[in-house]
Amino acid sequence: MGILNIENVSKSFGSRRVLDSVSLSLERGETLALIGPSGEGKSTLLRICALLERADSGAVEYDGLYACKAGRYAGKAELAACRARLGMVFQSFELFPHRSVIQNICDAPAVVQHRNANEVRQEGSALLARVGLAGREDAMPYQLSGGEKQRVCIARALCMHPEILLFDEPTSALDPQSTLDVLNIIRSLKSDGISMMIVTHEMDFAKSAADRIAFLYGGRIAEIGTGEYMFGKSTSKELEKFLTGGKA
């Protein structure tokens, strides 16, 4: 069993079945990339893993602690314990516009985790330096570029000390240089032993940085394996069409 396990998870929006009995495990310390055509359920699956969306059926389990089992969700205390293990980085940043950079990073650790405010601020400043934003503590979100906002989001997630980091297309709204900066930061996190699941359209990044890649098609995990397998040895016609720019 991995640190994050989903089993037979299904999700529909109205009459449209987005996920159909999906099972997937994220191993401890693993980087797992989710790829596939738009609308195939990648972000929905990630949001279910982040407990931001509820599955219609199936199980969602975090290292022995169930958030959902047989389609029934746990109580508030159990869900809070599960959420404490997670960090989420959104493609739309989701920074509080009226709070400074350091406040965006430090508010949750101080308030939700009841940690010492001064110690959290010191850690927040160190994390800003790590993502290349030293000295930007008092900047407001509107003063930042898209790439800088995404780096603040990564620092914010890390300040919560998550065991699992979830990224939902973290470079989709960024220019090429900002994309490279953010992807290099994500690569550097592998050495921290953080387990990561990343929805991405950056195939070169998925191939070089992910331990495994899962291809979603038709609401299911159609193919999964290492980059070497997925980009060179898989015989899946749907995956081949997707990777070569055709319609799967």
Ligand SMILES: Nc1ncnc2c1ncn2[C@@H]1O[C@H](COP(=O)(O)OP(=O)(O)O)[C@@H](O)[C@H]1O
Second form
Amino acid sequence: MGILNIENVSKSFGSRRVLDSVSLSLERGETLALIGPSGEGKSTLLRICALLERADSGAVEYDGLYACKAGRYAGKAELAACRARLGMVFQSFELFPHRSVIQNICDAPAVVQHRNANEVRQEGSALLARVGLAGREDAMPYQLSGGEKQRVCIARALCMHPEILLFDEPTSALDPQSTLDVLNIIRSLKSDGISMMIVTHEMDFAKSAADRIAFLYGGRIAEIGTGEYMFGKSTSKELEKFLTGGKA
Ligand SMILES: Nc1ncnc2c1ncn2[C@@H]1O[C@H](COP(=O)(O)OP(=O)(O)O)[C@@H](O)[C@H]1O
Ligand SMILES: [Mg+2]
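The form predicted in complex with this ligand, contrasted with the form predicted on its own above:
Zooming out: every chain and molecule, the one shown earlier first.
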């Protein structure tokens, strides 16, 4: 069993069945890339993993603890325990506009996790340095470029000490250089042993950094495997079409 297990998860919006009995496991320490045409349900699947959206049916399990079973959420305590294990980074860097960089990073650990404010601040500063933003504690979000904002979002997620990080197209709104900066930071997290699921359109990154790549198509994980398999050996017509630029 992986650290995060999705079992037979289905989700419809109105009459459209976006996810059709999807099963997927994220192994401990694994970097898993989730790819597929837009509108196929990648964000929906990630939001269900992050417990921001409830599946109609199926289960979401974190390392032995069920957050959702048969489409029903577990109790408050179990949900909180599962939520404490995960962090999420979105495409649109959602920083609080009126809080400084360091406040954005430290508010949640101090308030939600009741940690010592001085210790959290020190850790926040160290994390800022780690994402290449040493000394920018007092900057306000509007003073940052998109790439810098996204790096603050990663530092903020890390300051909560998650075991699992979920990224939804973290570089889609960034220029090429900022994209490389952010992807290199994500790559470096692997050595910390963090388990990661990343929705991305950066195929070179997926191929070189992910342990496995899952292709979401037609409401299902239509294909899954190593980069070598997905980019060379798979015989899936839909995957081939997607990778060569068609919509699949
Ligand atoms: N809250 C919602 N209400 C209605 N439809 C939604 C909602 N969220 C997503 N959808 C629809 O579900 C489908 C999958 O969306 P999404 O998960 O965002 O796909 P992707 O991330 O792969 O582009 C799309 O057709 C989208 O319009
Ligand atoms: Mg999406």
